[in-house]
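Read the single chain below, which is given as structure tokens and is the form predicted alone.
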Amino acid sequence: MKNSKRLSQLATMVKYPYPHIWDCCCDHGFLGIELLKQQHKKVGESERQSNIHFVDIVPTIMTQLSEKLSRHFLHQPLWHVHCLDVASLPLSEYPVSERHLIIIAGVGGELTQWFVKAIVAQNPQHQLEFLLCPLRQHYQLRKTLSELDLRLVDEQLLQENKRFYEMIHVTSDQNYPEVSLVGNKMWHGSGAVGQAYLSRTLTHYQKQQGQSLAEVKAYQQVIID
């Protein structure tokens, strides 16, 4: 099955090598079963090889995932299936000085916000990034990630379906520049795409009969160039 395009432009997203990767809230599990053909492909390489990690919390699909990546990567061992809240991901079985790549995608900023601070709160000596990409509440969400003094590594904005999207990595390391509230690098090139998508989130922070007040300053000060 072809991914969405969405999901691949997370994939390509993912610069390794990471020793852990964690595809949370996974479904069926399309991220993640990318990112590991993607390193399979790289087999015989000097570059080290993550640990893929597979979350979430419905038992049923994830029966059914784990049956599905014994019978497609049983040569490959490095993944590993989680059936548990994301919130609770076991990250302090690991050494401390491993890295850890958290994606959180297809869920709304809310849950989003919720889930980044509980782990950010449970690991405060792990390295952290988040590479997210939410439904809804982008500048929620991004409030959020500077309150917690996460850095921005790379965002991009994308459209699928007549949606779009907002895909940020940020990381704990405080070598990077601090998240804007409404983006800055996603609109650089973004040209028609940009275009719609800051029209459309203007007009719905303008309905909100003056309770958005600071979000359309915010967002009418961007530059598309």
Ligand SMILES: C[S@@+](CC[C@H](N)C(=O)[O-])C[C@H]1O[C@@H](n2cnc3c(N)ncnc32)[C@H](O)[C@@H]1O
Given for the second form:
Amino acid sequence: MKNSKRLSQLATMVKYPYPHIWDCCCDHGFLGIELLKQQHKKVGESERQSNIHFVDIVPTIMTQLSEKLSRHFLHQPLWHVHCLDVASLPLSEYPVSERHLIIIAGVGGELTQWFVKAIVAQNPQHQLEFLLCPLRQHYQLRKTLSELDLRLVDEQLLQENKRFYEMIHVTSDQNYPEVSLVGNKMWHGSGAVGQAYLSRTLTHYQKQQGQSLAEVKAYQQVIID
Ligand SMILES: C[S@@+](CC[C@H](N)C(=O)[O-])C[C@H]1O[C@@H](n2cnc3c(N)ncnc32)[C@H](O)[C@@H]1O
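The block above covers the form predicted alone; next, return the form predicted together with this ligand.
Expanding to the full complex; the earlier chain stays at the top.
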């Protein structure tokens, strides 16, 4: 089955092999499966392979996913299925020297924020990277990322089926620049999609009658070039 543009674009944002990649709230596991396929194509190349971890809280989903993965990736051992709450990822079971890329896509910004906070708090020694694609509440999420001192690796904007998606890749590595509350790099060259998204976002905050003054002011500063 062909993946959505959103999941395919997220997969292209995974540039390097990490020791561990976590497809959190994976549901049918489409994103993790795309990453496994990408790796499969590279078998034989000297590049290291990642362990792909599929995580969801619903047992029936994970049983079906295990069966599917066993059928299609029997000879590719680097996948793992975890039925658990994303707020308690078992990262402490791995050496702190091993980098983790934690992907959280397709859930609300508030829940995403809660997961990121919990994972960072529980794993202060680990090198963490997050690739996030929340539904809504982007400003609040970015604020939390900034408060946690996570830094920006990359960000992209995508429109699919009349919805807009921000894809935000952040790291605990302090050599990267700070996260902007309204986005920065994602607006560059975003053209008509950027204009439409900016206009929709501003209208949304302006409708909140004074409660979101900071957000309105911040988005009014955005320049699309
Ligand atoms: C809409 S699906 C997202 C699927 C996929 N990540 C995507 O972007 O298309 C949301 C999934 O999040 C899972 N979920 C919700 N809360 C969770 C939690 N606390 N821990 C793990 N999974 C959770 C649900 O079971 C559901 O399968």
